[in-house]
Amino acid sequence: MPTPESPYAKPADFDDYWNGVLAELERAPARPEIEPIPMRETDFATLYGVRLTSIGPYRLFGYLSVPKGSGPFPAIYWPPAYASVLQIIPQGTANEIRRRFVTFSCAGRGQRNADKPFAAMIPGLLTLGIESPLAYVFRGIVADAVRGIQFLSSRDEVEPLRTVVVGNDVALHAVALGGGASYLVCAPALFMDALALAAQTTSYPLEEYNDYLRSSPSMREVVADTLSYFDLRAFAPSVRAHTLLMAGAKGSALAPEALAPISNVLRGGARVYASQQSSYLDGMFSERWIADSLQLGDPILPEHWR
């Protein structure tokens, strides 16, 4: 299990990297093109469909939820998730959390609706060009991330101190490069100690990366070199919004202990929940948070929750 005492070498050029990721995406106008989707409008909220360039370039998309009446209103950001589909908003949540909430959810390179000119494989996203830290795919899906909650952060129908980022790993990774949040719900999956945990485990997206050294064994020291440029562990420190982070359950390999190195050195301070293994416990928490968080009441809730 990943430890606060497990080795990592932030590289020593990091910083450049990143920084160069960040002077690539301002020199890549963002061209928004906005359509309103009158077959998703609610008598609450109007829907749009939002095209974006990021690097590459490369063209985005992403769903854009307002409410009807005065704003500005909160905000949610959901940036690329590890799924080829992009929905509104995630399964199970309930629809009328656009009542309250602009919501935008975007789709990285590769995800539906901005699968043109590259189409993501899914297994196999997760070691595309991980020989190079330039060539890694998730250099420009972070920086895709960042993109969006530009855009978010740009909509004059957004209160700009009550914006929340909910996502895994690039969800931090977007806060801690692009800020734009006041608060962030992340629950590490990919990229905390990505190899150690790999090794603990069969399960996919992680497996990805065992099925990727078992056919190129002597990539591993690369392999770890360009995982060392996402791991959490650097980015963490420059996370000035109030965290909460969902953590594994008790005794698994990214219990809340493990998430140690990242959690105590959050600028804006951090929950850190041990999930139950329940997808309402852990959901209701995180709602619950969100809603107290922004000083909102009772959240919103699915009807099978209440």
Given for the second form:
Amino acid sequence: MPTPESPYAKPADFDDYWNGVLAELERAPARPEIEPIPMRETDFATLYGVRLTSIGPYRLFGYLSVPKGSGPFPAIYWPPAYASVLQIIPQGTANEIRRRFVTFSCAGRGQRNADKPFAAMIPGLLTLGIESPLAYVFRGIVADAVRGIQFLSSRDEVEPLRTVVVGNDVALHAVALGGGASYLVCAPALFMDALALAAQTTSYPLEEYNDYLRSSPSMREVVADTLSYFDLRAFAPSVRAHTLLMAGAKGSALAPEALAPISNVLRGGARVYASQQSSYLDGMFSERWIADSLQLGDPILPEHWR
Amino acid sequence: MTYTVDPSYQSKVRKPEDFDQFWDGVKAQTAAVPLRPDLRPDPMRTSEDVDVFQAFYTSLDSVRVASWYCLPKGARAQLPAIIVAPGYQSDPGIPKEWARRGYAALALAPRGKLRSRSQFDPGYPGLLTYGIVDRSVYSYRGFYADAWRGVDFLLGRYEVDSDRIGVTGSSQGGGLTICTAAMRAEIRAAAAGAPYLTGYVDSIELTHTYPYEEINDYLRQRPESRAQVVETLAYFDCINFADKITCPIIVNIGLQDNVCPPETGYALFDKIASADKKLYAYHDQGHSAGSAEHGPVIVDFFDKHLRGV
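Right, the form predicted alone is done; let's see the coordinates for the form predicted together with its partner chain.
Full assembly next; the chain just shown is listed first.
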């Protein structure tokens, strides 16, 4: 059952912290290198490997797919995720969507193809550097996500105002900080009242927080302080994109009512969807929401969803 | 009108005549490699009720394989054991929940996964087509061996009852469950979800989603290799392992699975030799294959067959 929301106070220097990250990003030119990947080219889309610089400096990697024909096209951006593998498009998505959309998936630092010099461990990534907001690895990963959306927005093939960002917490971070998207599909998992949620579960990834605090109990306040810079409740008021929040199932820790503190303050309006514990039903809802929002007609679905 | 699955779907997969000979050879080569097990406590991941270890062993071609090993706190008795096989793109979780239920639990990270990448790393996408024109070098030759080798690791553990070992997983983990149950007689119960690596040549026509789309990408680039690809994959298709499974087994599939076509799940189930087998086909379910509802079914299944509960 969702617990009552924990008291949350946005850090006094929250804006300074993130303005500092954005300023650092501005001082690090992206310097994109874009190379075709012939193996993944189809008769309707060309795939490119993209390398970009983010803060650090750190060199990132992404997959950019561009429909053949004259654009501009609507776009989907999948920002870095808590995963080691970077997918071209998410597993199970109809490859045919690459006919309709420019797609860009971006590996944050530590993910495969962006894992030199730093290779992320999973579990491990969620608490790396958590002893300090400045050292926390997600400071860089959020910057990486913003860099990705900046890159996508710079592409002539992309139709302005028809970009949707799809992902977990970092997707919301990126849209709040970087703009560049009119639509957001977000399934919070890591940074919504994180320690309170972690206390309710023994499942990873949140169990990473529990592991850390079990071995370093004296660090609780320090960890809470670091996480306060990443809590979605502080970012939500800056999101102007129309948003679909993919909540957990009713009765779960991330049920719709648990997300009310963010859904109520999203400035572009929000639709909150409660998971039906079916990747088919949940996925269908998300695909239809995107197609309807972008006024694209019927969604392009995998064969077994048609 | 939703998609309708034909439960009598006839797979195009054909079993090579020398299938058994090929895999007997791989097993013999693997057995000749010293296991060299290594168990390292992981204090950070250990909790009040579960001891967590990073485990390592050596597999085919002397590749060092990582895994997570969990035990109920202070376990000394002979325990039932569960091997948890990973999905294609996900990295193995730490199987604390199985340990809480009284099992020794081993979560595998076959070659190419995090912590098992130093000697073999075709990447993602990439794993599914690496060496796909030659069965003697195809990625899954070693990948399967790494999974089967997990049984050897458990057999060497004093706290494990060698007569009570099970295997489970979903997606790629479902495929690995099938082939492990087929090739290791020590497996006494198996639960496979949404099995991948099953009906490869059917799947690349039934669906156009990744990961199977990797094979279509490959064939689009190298259409002249199709016959060799089909020949190689026949040696690795879980449908061709199914007639060796004699232990109790349950299989769950989602009838709207957009990753592993449910038709291939039916074709696989039809070939499983075990007299004690049951298929759970979930409506309105995709690749999650009814996991929320099916999870307790799996727990009860192993409790019955491995714990006698």
